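Given next, in structure tokens, is a single chain: the form predicted on its own.
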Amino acid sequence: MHFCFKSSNSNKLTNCRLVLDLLPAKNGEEPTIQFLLEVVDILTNYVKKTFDRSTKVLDFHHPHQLLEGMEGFNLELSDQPESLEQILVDCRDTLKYGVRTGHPRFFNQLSSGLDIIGLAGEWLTSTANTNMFTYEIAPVFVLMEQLTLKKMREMIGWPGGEGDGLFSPGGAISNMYSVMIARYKYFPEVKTKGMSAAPRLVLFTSEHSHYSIKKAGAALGFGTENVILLSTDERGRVIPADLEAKIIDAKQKGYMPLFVNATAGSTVYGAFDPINEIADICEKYNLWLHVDGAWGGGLLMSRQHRHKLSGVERANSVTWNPHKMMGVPLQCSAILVREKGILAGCNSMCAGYLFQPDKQYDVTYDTGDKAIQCGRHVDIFKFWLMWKAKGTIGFEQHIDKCLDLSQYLYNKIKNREGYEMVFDGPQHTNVCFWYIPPSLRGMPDGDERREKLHRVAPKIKAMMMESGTTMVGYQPQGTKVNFFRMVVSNSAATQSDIDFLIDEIERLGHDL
């Protein structure tokens, strides 16, 4: 099995190699260097292509067809090794057939963009390939994750940033390690006895909050008939009545209120709860009180937004995703806890093949068993890289800049023919709108109109990817049939792409 290189310099087919010569293969060097040169090569004309307004979002293809192969793509693993060749044109294609959600134009998730610094940091940290458990093997990065946490927490307001927190694979688990460190803070000995050794234990969060809330309650054994939704105003943010309603109501019928969620971001309407009034009722009753800022943690570095969340220093602990509103590469999520030391007191188990204290270095660096995983993927280096290369200014530009153009969003839709607002206003970058056809302009408001308008939505969502042109999300909410939330934390979109979406909507739309 031989594979021809071709250098991307010249047109000539140079240095055909056996397909196990890469290194560490004896003098495997050469033939390393060049199908690495090649990948290289394959991954900066995506990028290129990823900020090329002129591209396609993605080239979408139904599930069956990927999987019944595609001109030469098979997605079938062998038995025998395929051809170095082969290795190339799968990478090629893996990156054709995906989505390109650093496109100016990919709006469908929270997380879009692509930072060039991010990316470069995210390179160099599969190269480093080291595991985040002790300083032994990881000492820069312990060192740079937990600088970085402090700064976090400084922004947060914590008294000269001290606290403790880690980077953890994504929002729902920091969410799940604030539930954990709550039970464990008021009743430590469930860790060795289970969920027998306390009462019926009671937590709270907004209708409108991250479903992973109620997830973790029905993993941590609290189920999700104790995780309590309250009731929100029509800008979707919490009722602190409703909240202290609840708590009194849990308590009369013998519950125990442990834990509330106030949400700085809401996934769908971008709202913010109000935790200095949700803190007050806290410590009114001896809860926990968890901010999850995964989606408005960013607003954070912003001096113009930062009042959204005023009251987060008086948290527990903090759920903050750079990969949302920062626009860090996949995956970047801390969770950040005011009292230092409980972290560890929740989850070590003090293995002594990893987290021995004889070691010769300070093994309070040693940051792995206060992680509820062993193996953590480093997560630090390309945030820690980006804050290097722009400075907080430079994420407060950006922050500014995507919360200016959904503003600019609102503005283009809220008296324009065809639209009907969900609500007044954005707090974050999310705008949510109904866009009307004219076939149902004059459709007086009833069941009709509503099935129909039901539809409309998932409907020209399905056209635009099928034509590849934008993608935005869409969704009902309680009682409201499909609408489009349209988010904004790529900074490579601009008021054009705006424009773009918004004609490319009415385009899809017109004759439905």
Contents of the next structure:
Number of protein chains: 2
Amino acid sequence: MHFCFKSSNSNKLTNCRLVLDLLPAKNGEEPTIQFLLEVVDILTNYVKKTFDRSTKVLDFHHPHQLLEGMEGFNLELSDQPESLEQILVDCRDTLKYGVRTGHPRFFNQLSSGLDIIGLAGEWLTSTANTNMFTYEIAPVFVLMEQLTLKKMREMIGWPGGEGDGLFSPGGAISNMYSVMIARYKYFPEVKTKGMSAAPRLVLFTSEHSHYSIKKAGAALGFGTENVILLSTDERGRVIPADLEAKIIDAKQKGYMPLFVNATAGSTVYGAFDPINEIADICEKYNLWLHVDGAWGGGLLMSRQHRHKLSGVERANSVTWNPHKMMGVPLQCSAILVREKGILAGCNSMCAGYLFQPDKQYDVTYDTGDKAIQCGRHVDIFKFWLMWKAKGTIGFEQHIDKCLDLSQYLYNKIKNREGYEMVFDGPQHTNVCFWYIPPSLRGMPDGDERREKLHRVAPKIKAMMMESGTTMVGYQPQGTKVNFFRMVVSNSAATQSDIDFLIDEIERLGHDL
Amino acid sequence: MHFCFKSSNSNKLTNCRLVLDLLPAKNGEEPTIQFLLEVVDILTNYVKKTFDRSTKVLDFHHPHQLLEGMEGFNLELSDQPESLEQILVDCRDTLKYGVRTGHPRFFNQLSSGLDIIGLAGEWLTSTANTNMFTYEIAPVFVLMEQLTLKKMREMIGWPGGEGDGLFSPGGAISNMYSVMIARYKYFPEVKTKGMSAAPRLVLFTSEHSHYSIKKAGAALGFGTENVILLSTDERGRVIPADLEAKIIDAKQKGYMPLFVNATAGSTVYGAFDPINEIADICEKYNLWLHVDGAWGGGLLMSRQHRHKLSGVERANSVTWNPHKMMGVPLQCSAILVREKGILAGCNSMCAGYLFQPDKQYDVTYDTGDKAIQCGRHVDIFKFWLMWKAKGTIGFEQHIDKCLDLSQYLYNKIKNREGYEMVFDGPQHTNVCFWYIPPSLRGMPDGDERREKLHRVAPKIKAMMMESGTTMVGYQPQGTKVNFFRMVVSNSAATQSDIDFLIDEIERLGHDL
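Could you output the structure for the form predicted in complex with a further copy of the same chain, given that the previous block was the form predicted on its own?
Zooming out: every chain and molecule, the one shown earlier first.
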């Protein structure tokens, strides 16, 4: 150790290195590099252990336990500085009590894994510490964003990769953009006059779609009642006839249908709505078609699986989160728009202090006025760097492998005793199932069984978290009681990890 | 060098390390650590040089130059993977052609500097690679956010630090939250029924305020015409009587005043609106008072300067960006709300798949349903760690020092030949001035002089960027032609850097 400890019963720092010794302090170079290398040592050890299956996924503590303070780790902030040694301890403890989302047995979220190139990209991004709003202060990143978005539009299938887009802070915001742009396309006067300048506008989205469409409806002034939910088939896909019926119904009521969201990879079922059939209806009724491919967009990189998004090239806008299926570190979400110029038309306010027209370079490269954000974090570099390092084929291999793994899981439990599938024939890596403990296996279907079964997944999940061995999500859906939703997006996961998960569910759930 | 080069005229990789050799590859530990350490070596060299005044702030290239490709640096993405060696070159070149926002002579934006603790915090954050929406996957970060927001509310002066809040992706989004919450407070039915459920609502904000209030007006369905701009005095502060007159005018027209934004530290002038007087008017007319302290909020940490925000405790909501005046790496912006529960009331959609009520821990710690985002980047850790390392007094010292430096600049140029101040008596670190080249000094005021003067700042700025020695912003404001806006938030800046800036402006501008 190169830094001293702060004595625990005093705020006095004796002979201790403090933040004041680091750069920009005079002679701060050496302690700065030394400190950063100590941090990197902590981080690389964490990385190594994360990939080691003998390490736990998490060391669970309740909020009150962490708030009361663990040994040597106190979350409270104080007026006086801590020593750098204590800062290193804080770093270690922060990781210790966190969750290893890169662990091969972490299956809890759509985003998982820890890509080393992506990680290096994030370290560089934070060292560059700049902002995407102008070419002036982010020349390289602005161009990387432009080129990468063009590649993504080419993969969508828009001619020549033409169009527009932005990286935004997550799929919910990307979806919000799509609704804003649709409104601007059909009712540009809403920008200046507000919603009263438009008739009663309605949006359509699947009952299985992400809640961000509804959130956008609430935030943007449509109202959630004007977000019409569409019925789905047994695999969670929108029924096109239901869309058309609801459009006709809305029109008969005097409302104005504006926007349809087709989900490419729903959150729970991983369902792909039939985009072509939905696009036909959108064309017939002159509606904006958005494809929410936050989760499923990555499949466009796979020659084997991209047919699931067939018709996506007919969309007016697409959400696609590389931070989900493509394993890019959080956050990395793109909103892609087919029509050029409309993003700026919708959002520009021409703030003179930021976007001066009389700069010495071509200011059409400045992106800030297209965004609803002012400052915008650099989310592109890690993704660009991963694409360089893997190539398109590397992403394809990753995606194919994850889908193969989930197929392995599906085949393994489909006919296994104690399992019931929520739906058959998964389209994405989502495999949804109930584990039926022996005590419920003979029980006839009915309220009692349903109530008991509803409690099984939460109980197993709680024990899983206490033991820290693996993590998988659960939820109810509609009238269906709590079931497990397994997803695979982690490049570290193997068949043995799938086997482990199933063994663990059975070990923990057997006596329930 | 530990990795080999890819031959430039072939896509074949011979004996080259590829991303496939890194973790999770079998035996990937050693190459992974080696690769990360090589990246860290690039980054720490960059950090050292950034603080070295003999290094340029930037090495400017036009977009077409970077797009055509510099030697060994090609932005295009391809189907095939690059070698790890090329990835390291790409990292080096990305930094080489970027802008050193941490350089002691980078004064271009409100966010500048490179805090070493903050940087370490970001490296850890990206290694942890998790998401703020649930305690389940971000237990430590969620608690850090809660405690830090409470500290910030205490500094605002809300009793017991009570209230609510979130870190959001930038001040524009934080301001957007404030408008959404205000609308929900007075017209909760807009959430379900849309803007047609409310009368014509109007928002008030200074003509000098940040454009995000207008953007929020456009996005949320109010319309920019319903964002009423308030007149300001010669120092850019809202004139309270103008607010009251415009409220009365709006009411007489049958509109419903809803929301007033008072700016604490405007973007260009650094003006602090008189919050107490504005709060009196808000109370009288029952309006929501938001304080946009994105830039000026940091002054709350300084006993000497916090009086500039006097009355902030009367606000219903406050935006405060630690990534600006407090030197926290990008991004770190908080929206703070006095009334508990209203943030969730406004935004919750109760998505069952994410926010299960039957978890084993106290789910009131889950934050996701308060946000308009679903995934939310961990912006808290770097800030928390900096607060630990500096203590409150460390932030205070940083802020006092920056304000002293800008006072030094102001005193230096106030009566210096060739300078005209845009306004006297700056409140924040913003010092706004025209440099008058000798050729314009004798010229009488009039259109010709104005037109010539308007071109001076862009010309100097262009030469500054070409020579790469320093960077400072300029813009017009209202009827005022282009002037320089100097701001100080970089802890590395000293009086000698201020002197350098002035010398450089005179060197570059003397013969214009």
